[in-house]
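The chain below stands alone and is given as C-alpha cells, in the form predicted on its own.
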Amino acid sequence: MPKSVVDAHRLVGPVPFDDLPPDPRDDMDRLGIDRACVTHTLSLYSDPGAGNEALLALADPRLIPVPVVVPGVPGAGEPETPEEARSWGVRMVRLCPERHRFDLTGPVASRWLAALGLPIAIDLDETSPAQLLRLAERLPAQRILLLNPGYRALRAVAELMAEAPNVWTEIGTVNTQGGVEWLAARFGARRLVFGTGAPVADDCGPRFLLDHLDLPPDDVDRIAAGSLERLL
C-alpha cells in the first residue's frame, strides 16, 4: 500500500446531464486519497472565468486548485493576462484547446506559457501527441502532465515520452494488463502520476490498480504521490 495518495486529476462542481456528488471529499476518504488536484467543471464545460472564481474560493488544503487558462489576444483570454494567472499563486494550470478553441502551439499560447512558468495539465483528447511534442520542443522547460491517455494510444504516448523528457503521464486510464509497468520500465516511475478524472470517470478502478501494481514499493510511492510533487 502506498504511504500517501494524491489524485492529480479530479473535478469539483456540477456536471451537465449527470447526477454526481458536488463535493469530492467523501469519495476521497472512502478510497484513501489524501489530497487531489481539482478543476471546476464550469471551467471545462461552460465559463472558464466563473469556474476559476469558484475554484479559487475553495479553502480546503486537501484540494489543490488547477484553474483553466485560455491564452488569447487582449479581450479574448482567461484571465486577461498570464501575469494575472500567476497572481493566483497556483501550482499548475489546465489547458483545453479543443473545448475553448485556441491553438496550443500558436504564438499566443507559446508566449502565455513562457510567461506563466507553471506546469500544465492537458487531456489527450484535447490535443495530439504530435502537438504536444511540438510544444515540448518549443518550450523545453515546460512541464506537461498528460491526462486520460487511455491504453489504446499507449504506443503513441510512449513515443512522445521518449522524445519529450518534460512530459509526465497520468495512469488512471492505462488500464491494460501490465501497461503501467511497461511505461515504468521504459521511462521510470518518476514520470508516472496517479489520477482518476473522477467523478466523471471511475475512481475505484485506478485506485485498485495503484494498490496492485507489480512494481517495487518505492516506485508505487512515486506514482501515488512523489512524481506529482516533483512535477509541481
Second form
Amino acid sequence: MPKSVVDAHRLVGPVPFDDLPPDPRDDMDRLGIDRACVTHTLSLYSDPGAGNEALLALADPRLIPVPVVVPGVPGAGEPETPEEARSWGVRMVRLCPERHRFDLTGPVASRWLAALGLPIAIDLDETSPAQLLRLAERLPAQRILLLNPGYRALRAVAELMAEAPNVWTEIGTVNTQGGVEWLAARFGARRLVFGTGAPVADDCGPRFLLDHLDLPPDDVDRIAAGSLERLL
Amino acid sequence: MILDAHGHVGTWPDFLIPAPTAEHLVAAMDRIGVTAMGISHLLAVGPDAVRGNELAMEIAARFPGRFGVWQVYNPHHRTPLARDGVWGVKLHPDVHQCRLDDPLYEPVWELGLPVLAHGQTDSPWSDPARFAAVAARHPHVRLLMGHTGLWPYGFARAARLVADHPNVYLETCGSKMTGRWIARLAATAGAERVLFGSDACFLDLRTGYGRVALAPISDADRALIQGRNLTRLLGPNAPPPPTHASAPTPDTPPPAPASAPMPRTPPPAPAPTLSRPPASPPPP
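Next, give the form predicted together with its partner chain, keeping in mind that what was shown is the form predicted on its own.
After this comes the whole thing, all chains and molecules, with the earlier chain placed first.
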C-alpha cells in the first residue's frame, strides 16, 4: 500500500450530463485518497472565470486548486493576463485548447505559458501527442501533465514521453493489461502520476490498480504521490 | 470465489497490448485472487475463429481450472461449435458486422449454451435493443450483454430494455464503466443480474476488478456480482472453488496483494465434441 495517495485529476461541482457528487471528499475518504488536484466543473462546462472563482474559494488543504487558464489576446483571455493568474498562487493550471478554441502552440499561448512558469495539465482529448511535442520543443522547460491518456494511444504517448522529458502521464486510464508497468519500465515511475478524472471517470479501478501494481514499493509511492509532488 | 466473465488472450490491431499472454493473466489473477476467467482468443474474434478457438482450448488445458472458453462463432464462416468443455459462445456483432438478431446466429441459440455477446449502445450491430429482441425470441438462452452497452449514456437504458428478460445478464467490463455505475446497475436491475468482467488482456484485469472490489455496494451484492451469479449461470461447467485455505471467498473484503499462486484443483479435462452447423444460413 502506498504511504500517501494524491489524485492528480478530480472535479468539483456539478456536471450537466449526469447526477454525480459535486464534492469529492466523501469518495476520497472511502477510497483512501489523501489529497486531490481539483478543477471546478463550471470552468469546463460553463464560464472559466466563474469556475476559478468558486475553486479558489474552497480553501481546503486536501483540495489542491487547478484553475483553468484560457490564453488570449486582450479581451479574449481568462483571466485577463498571465500575471493575474500568477497572483492566484496556485501550483498548476489546466488548459483546454479544444474546448476553449485556442491554439496551444500559437504565439499567444506560448507567451502566456512562458509568463506563467507553472506546470500545465491537459487532457489528451483536448490536444494531440504531435501538438504536445511541438509545445515541448518550443518551451522545453514547460512541465506538462498529460491527463486521460487512455490505452489506445499508448504507442503515441510513449513516443511523446520519449521525446519530451518534461511530460508526465496520469495513469488512471492507462488500463490495457500491464500498461502502467510497461510505461514505468521505459520512462520510470518518476514520470507516472496517479489520477482518476473522477467523478466523470472511474476512481475505484485506478485506486485498486495502485495497490496491486507489479512494481517495487518505492515506485508505487512515486506514482501515488511522489511524482506529482516533483512535477508541482 | 471471484470469476471473470469476460476475458481475452492475444493481440489486437487497433493498439498495443503490452501483456497479451495467458501466463501474464494467470499472474495477475493470482495477484488479486481471481479464480478463473472466461476467455476468447482475439484471433478468433478477428479473422480466424477456428484457429483462435483451438488456441483458447489449448490455453485452458495448459492452466486447468483457470480459464473457461468462450468459443467464438463467426456467422459468416459458420464456425464449428463444441458442446462440452467450454463455458459457452462468444459473439462480436460489431467486428463480424452481423446484427445480433440476424438469423445467421440461429445455430448459436439452438446450441443452448450461455452466450456472451458484445453490446454497444447505438451500434447498428449490437445495440441493447437487439439483446431484448433475441431474449424474447429465445428465453431459454442465458445471454450475457457484454459491456452493458459500453457507453455511460446507455447503461441505464440497457438495463431497462432487458428488465423483463430474466435470461439476460449485464456484464460490466469496459473502459468507461465506473464503480458508481456498477452500484447503480445493482440497485436498478438487481445485483443477481450483474456480472463482473474485465475484458483483460484488452483491458487491465486489476482496473476492471477494482471497480467491483471498491464499488459502493453491500458485501452480499459484491459476492453475487464477482462470482456467485456466474457460478449459478454456468451450472455444472462452473470452475471448482479454490482449495487453498487463504483463497478469497465471495464474502471477504477485496484481497490484498498475493505474490504466490494459489494451488487449485484441476477439473477433469473434457474432450470437446463438435457439432457442425449447416453450410447455408437458415431462412430469415
